[in-house]
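Only one chain is shown below, in structure tokens, and it's the form predicted on its own.
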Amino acid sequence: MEERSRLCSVWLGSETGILKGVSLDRKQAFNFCNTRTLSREQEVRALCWGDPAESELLLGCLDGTVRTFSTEKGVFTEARSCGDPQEGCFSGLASLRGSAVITCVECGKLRVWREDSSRPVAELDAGSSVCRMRQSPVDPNRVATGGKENGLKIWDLERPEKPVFTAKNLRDDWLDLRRPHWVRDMAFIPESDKVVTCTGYHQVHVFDPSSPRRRPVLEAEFGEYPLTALSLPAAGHTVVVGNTQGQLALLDLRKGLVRGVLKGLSGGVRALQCHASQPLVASCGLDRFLRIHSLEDRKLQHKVYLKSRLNCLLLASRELQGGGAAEGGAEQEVKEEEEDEVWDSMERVEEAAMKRKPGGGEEVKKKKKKAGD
């Protein structure tokens, strides 16, 4: 029981500005932002832990602000600007050594700011049409980044002058035409140096930088529509992977193929994330839910309606604190709802005309308890 409380708190952020915090566990929800201030400038794009400790959250929001929260006293603690919203939409956010931080935008400016200075420390450029920003967990000044028409790049931020790897461009098709490229999200595959990347051509690439080819060394596809973004589960060569119309699949990474798909969801993916040990994924998207799904049976085991669209996620290692009222929060509460009766409660088409006819509702009642009988 207490392994299985660890995954009961998510972190969402949202397009109005809100961010969300929910414990599954306790069966609540929070809303924590400032009324007085929120606005669509402030939609959150980007989540990632402060510090080790989970005790602190940075939202990379619209208008190029780093926002700090504070997990434990459920506030908001700082704001710093990090960008100008000319450049884009932040599409990537993470920590360094405790107090820097790493922002990428769309522009592809990818800067190191430290606590104490209102400049960036370092910068560099990645490329036009940057998608995303990730960082390495196993070595922190490692990041990789890619885009439309921008192939994969891994950076050492400690040697910026140029990227450590370079990916070549796609072989041409049997018809010898160009193949283009659109690196849509990427992930660092654990105990090994190779990099993972899902394309909004529906492709699952693998690279390997050790590799002289700089091609990728595994493709495989799923589905006919652009994909969105992937994580990595804790165990096993796999990845997860969610598209713009709402599909989850799971891939087989040494050899490309469809393992299982994921059930549920009704709108596009925008963020996904696997638990570190247990075999759960977690997603939400356009549709306003978070989900969580069993890696093993892939059954759905939590379903959540949270009000508005979600750009990002994280779970959370410690129990969600309440008090979102310190910052013009509120507590929601929150609704698990299978997919059957949410279809069940809705009226039929044939049954709404029938009702807009002389006599048409007596119609219907008879119909319904005929079925009945």
Contents of the next structure:
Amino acid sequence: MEERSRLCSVWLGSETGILKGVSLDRKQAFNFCNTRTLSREQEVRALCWGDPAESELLLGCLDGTVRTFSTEKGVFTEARSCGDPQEGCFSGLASLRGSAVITCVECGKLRVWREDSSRPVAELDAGSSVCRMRQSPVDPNRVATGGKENGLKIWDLERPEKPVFTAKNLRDDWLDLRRPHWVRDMAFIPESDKVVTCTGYHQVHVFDPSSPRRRPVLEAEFGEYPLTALSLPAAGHTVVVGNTQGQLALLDLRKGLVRGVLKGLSGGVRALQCHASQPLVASCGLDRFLRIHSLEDRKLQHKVYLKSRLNCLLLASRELQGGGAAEGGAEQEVKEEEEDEVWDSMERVEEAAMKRKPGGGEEVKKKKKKAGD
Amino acid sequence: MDITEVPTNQSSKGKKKKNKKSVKAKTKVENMEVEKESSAVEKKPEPAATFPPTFSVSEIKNKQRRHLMFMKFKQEKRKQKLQLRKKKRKEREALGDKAPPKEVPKTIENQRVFDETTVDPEDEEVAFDEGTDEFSAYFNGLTNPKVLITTSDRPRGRTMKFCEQLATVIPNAHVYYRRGLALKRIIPQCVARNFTYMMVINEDRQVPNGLVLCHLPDGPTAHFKVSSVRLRKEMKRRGKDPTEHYPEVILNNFSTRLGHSIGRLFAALFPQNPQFVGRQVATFHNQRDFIFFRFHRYIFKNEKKVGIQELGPRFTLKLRSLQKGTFDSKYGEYEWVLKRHEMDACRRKFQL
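Could you switch over to the form predicted together with its partner chain, since the one displayed so far is the form predicted on its own?
In what comes next, the whole complex appears, and the chain from above leads the way.
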């Protein structure tokens, strides 16, 4: 178990209550659960890292418990009850300064839990039917919530009485009708105060709390179906969004235009995450596949079948591939040797056939690259 | 002009001859030779129109001559093929028992691209997933199917007849007139009245072309394209009208994970304990992602022999989408959507 869990670089929570780890190096997927005690009650709805070193995972289950999984040991170390299952399932989970945990349930109760006590330290009400709660990567005390008929709210957990920012609904339309509101997912844009949200009415909004404007400063639309998840790539100015029909697109945040579409999905997207440093985006959803696309050429890099519908996804911040440095080195050596062989064999060929030399060499390289993948 | 006309006449003659006596090859070959000479005569005065070393039929400008030459070319090819086959058969006969086994013909089905979602019957996780899904109540014998069949608004004759005939195939099915009601409003009423399925047949220009199959109370919903509907009246050699007995259900070739879900969806339409006295059988046969529906009756001739008699109707379904939850095409989450030109780019890749 230990070895397996250390290898994994992608973690997924499934609808059947199984925590799944995928190692892209080895092209293997592992289930971390007891197969005898499977139940839908343990459906994983939220997933986050328990500590900055990424040695602990926190899982928010359907029955209102938060379980801790140690990636070093490969076992579940702890389970504690955080709220009532009647209040709806978790819509967000985050860790705060090591041991404290922030949970948010669908009915809007946002709570902060310390490790030792069974009572929440702080509690605030974020309104009804909250679809998602996210924590700012820069300031862990800053969280954003939003849901159906419940606009974006940004909270400072030091001062939980009033939200720091509340979004205003869009202006009435040209028929003077109220526009409905449905925030499905949000993300904090690093190096600025801005927050980007996606809605159930296929819009992407950018809010700027530093400006006096409470309505979105940018609105973009994609497709015709509800957008369910979004993620910000490491290289700025873009956002990746996914909808219920499995359409994944890269939108530009400067003008709100579609930059490209990522193909290959067949079912609705439940979670999306971009890698912290590499230009990669991982998506999972109802079609039971984990797919990893490159953001540079928008090609599908990996596709892993994981047998259950997947709810949430978490990437390790280290490189997804080539984790074992020794292995990579050995492989490169082999590559060089084989290339030498190729060149040796080339030199015997007559002048007329020399034209083909570079092409042939490249082909071999490509093949090697594929094998390395 | 004279010169050009002559060969056409000849060729037409040759054609007639060929039509009359296609077996007599000798005379024809002679004819051809004559024609060839004539064509040579024809071509000689023109300096540019010399034949290239690789002669192809399509280069002949005269349509009738080209046709003739092409027919001849084809016939020769066919003759060669037949000869080759004869030779092979003779060889096989000569070898007798030691003959190599016959080659299996390549078909799209047996060249199918491997699908990683193909269900392994021993897989615990998939078994658990299927054991606790929305159909588990039916498969555990807790619920009995009760089906509501309705149509799109203002159905015309053929669609109504199709509905009625479906209701005779599926036990405990009730046909209702749509009355312009919204599906999202019908669903809670159906749930309140213990219906387990809602089936909506869509029609376009009096032809049934779509089927929405919604499992109640909590999904999933499948959307199919319906084609080649043949009603009972249009069927040749059909049997007498079906009886009230519960039919046996056969599901063929639903091998992938998605296929399993669809198979379970169809299985849950019929009561679980078939009454074999009725000798009726409903078949859902999947081939190349098309689902063929047939309804038969067994005819037992003696202890060993059995025949079947088709009762109808017959139709073909193709899955368009599978949605989680009850019907909600706008805000529902789709488990699988057919993406044309993206999914069917490979002819040997199948989804079900």
